[in-house]
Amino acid sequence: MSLHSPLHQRHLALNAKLADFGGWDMPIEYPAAQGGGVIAEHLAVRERVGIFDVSHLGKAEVVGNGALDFLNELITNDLTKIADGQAQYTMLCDDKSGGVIDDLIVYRKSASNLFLIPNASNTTAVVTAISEVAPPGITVNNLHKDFAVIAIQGPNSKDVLAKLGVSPTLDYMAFAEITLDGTPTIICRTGYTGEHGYELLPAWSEAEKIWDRLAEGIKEFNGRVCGLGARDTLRTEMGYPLHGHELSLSITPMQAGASWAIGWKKPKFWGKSIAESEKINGAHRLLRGLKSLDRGIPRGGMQVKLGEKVIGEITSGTFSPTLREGVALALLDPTIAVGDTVTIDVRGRESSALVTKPPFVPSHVK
């Protein structure tokens, strides 16, 4: 039985196209006749501004004395290197394959409070794991459902929150806690589109609220409701991984290329010592960015080709609404460089692409 988020009647309510994403049911887009649909909601984000229900993902926190300590051994980067007040992006990774777990946000309340954001099919296997090692005075609390999360993102959102009364000057990858219409709300300057935007919090039972707010606030600015199909095809082109096609127990940071998301200075943390090895030989394979050279769209799990060599596989490819051209994300042989120019079997057919190194288009986060 499918997971609902706290916004479902509203997507019932917009007719909006649902899927599964992690086991919770999902607005993919919204109907063409409302000005929706995958191009149309990407373009409203990258032009303008759009809203994304994303409450399927996962809330935890590691609490106790030494919280910030303890997680800090586990998970690949530096949480002394941000102050209390910021987020940081980071992976945790099975300490003897070194593929990772799960890729996520930890928000640093203070060195004793660490709210944790990992995907939603992940966010059980995520506390278990660090559940497990926990020493005494040490508390880990799977908060799934205590929190909604609404992102707002796209060059109108600060325009939007400051028509609604609130006026955010924080730095990327900072958050804080404030009230929007009579409501407290945690907002941070954080999203996976590539565009100006913010991320809110507000609990699981003052979701609808604060959608609504939102939802009528981006009509000013001819905005549009988003559906996740719209957000895959933004971190696409931004070249952002997604756990389960660029990041998997199968797959290490280093080859999907986010080395520098490891503190390296760090005496320990899970996974280091194949992250160090894979630093020093060099990964057996590496992501990529590929641009499509003709009309062919990539797709993940295509094969990609050097002349009759399979030389890798693509993790995530689709049309990129903002260049109108096929781009995708590949895990590669690491003697292809880029530049170079290879091929795609689209279902039988070859297609030439160019090997790139993403973003497919400028980031505009900060």
The other form holds:
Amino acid sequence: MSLHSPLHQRHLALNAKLADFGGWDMPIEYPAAQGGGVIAEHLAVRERVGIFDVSHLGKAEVVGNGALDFLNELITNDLTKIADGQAQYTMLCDDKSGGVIDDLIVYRKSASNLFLIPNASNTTAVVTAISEVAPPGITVNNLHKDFAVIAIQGPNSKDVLAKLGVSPTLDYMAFAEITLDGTPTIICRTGYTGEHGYELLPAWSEAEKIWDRLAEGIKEFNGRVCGLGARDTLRTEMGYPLHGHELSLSITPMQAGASWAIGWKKPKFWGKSIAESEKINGAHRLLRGLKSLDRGIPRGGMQVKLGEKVIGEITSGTFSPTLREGVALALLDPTIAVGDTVTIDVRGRESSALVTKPPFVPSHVK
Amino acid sequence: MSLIPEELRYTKEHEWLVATEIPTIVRVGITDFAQSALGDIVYIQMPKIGENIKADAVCGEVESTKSVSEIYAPVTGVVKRVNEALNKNPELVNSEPYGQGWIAEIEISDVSVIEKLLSAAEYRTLTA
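Can I get the form predicted in complex with its partner chain as well, since the one above is the form predicted alone?
Expanding to the full complex; the earlier chain stays at the top.
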């Protein structure tokens, strides 16, 4: 039985092509006949503005006296580096293996109130892992269906909001509670596209009101409603990891190049000893970018070779709508350097690719 | 509703076929239903000119932003022409699957096979 977003009826009315995302029936793209499709939606975000329903994302809270200090001893990044009203990208690792249970965004509302956005399919695992070790007085609540998440992304995103009477002067990764046309919502300067953008978290029951305002507001800027297909090509162009691909219980933060999201000075966090060991001794594989040098389009699971030797595997790959060529993220042997040329086994054909350091297109988030 | 022109023949693998130089040269492509299901097409691996292809065997690939699908030869024959325009503009398969988005022309030896393929009505039933 698939779960449905509070905007499901809107997607059906738009004839969206739906697909399963972590147990949720979500739009992958909107019909080409109405100007949609992955490429059109992708380019709308890069050049103008797009809105996404990402209500399948998890929501949870860790509340109670000392919640911040408690959570900070579990997650990789350091919550004391941000102030109340700011959000942070972080990871929750398995303490023994050092692998990643999930990567998530933590909203620091106060030292006793943290709001979490885990991935849809990992929400239960995150909530369970944290609750199991929560001391008396600190509670962890799964709020998956209490809030919707609607992203508005692209260079015109702030103009759309301004026309709707919202002029959030938010720094990157800062959030605030606002009302949009009378509807209260949290708004955060975050996203998963590499463009200037916002994520809005209205109450589940208010999602349609916010969606309808934004869907109307983007028209003036020739914006588009966008599915999760475009979200994936946008994030791949930025080299952003997706759990289950670039991060997983068998892939550590150091292997995925996510050491920037580790608070090294913290006395403890889950997976610290593994992360430190990999920092000193080097990881046995590293996440790199690959750019096709021919018409081949790399896909997840394909082998990467140097000569006859297998030196790694593609974790995510696609046709880049911006560059109009194949791009991929791959876990490669650490001796392979940026600038090397490797081959990808594309269903039995050899395709050559250049090893790069993502992003593949410039970031405009700040 | 996908477009299914009456004058074409179809396969259950969502290819279409029409005789262009009667009786022996047929033009093939993928159907409107197929292109719509695939989404934005970004690359087409076409068969090679002169290649002998066999009915129901894989003779190429259509790659969209999301996935890859194989093209099955609707008939046995020799590839006479491929649509070179698709190398530069693969999206023609999305916009004109039965026109500028044709994929290859094949010379066949046994014209009777055409009649054995699905009619428009039969293909409509299949995709309903």
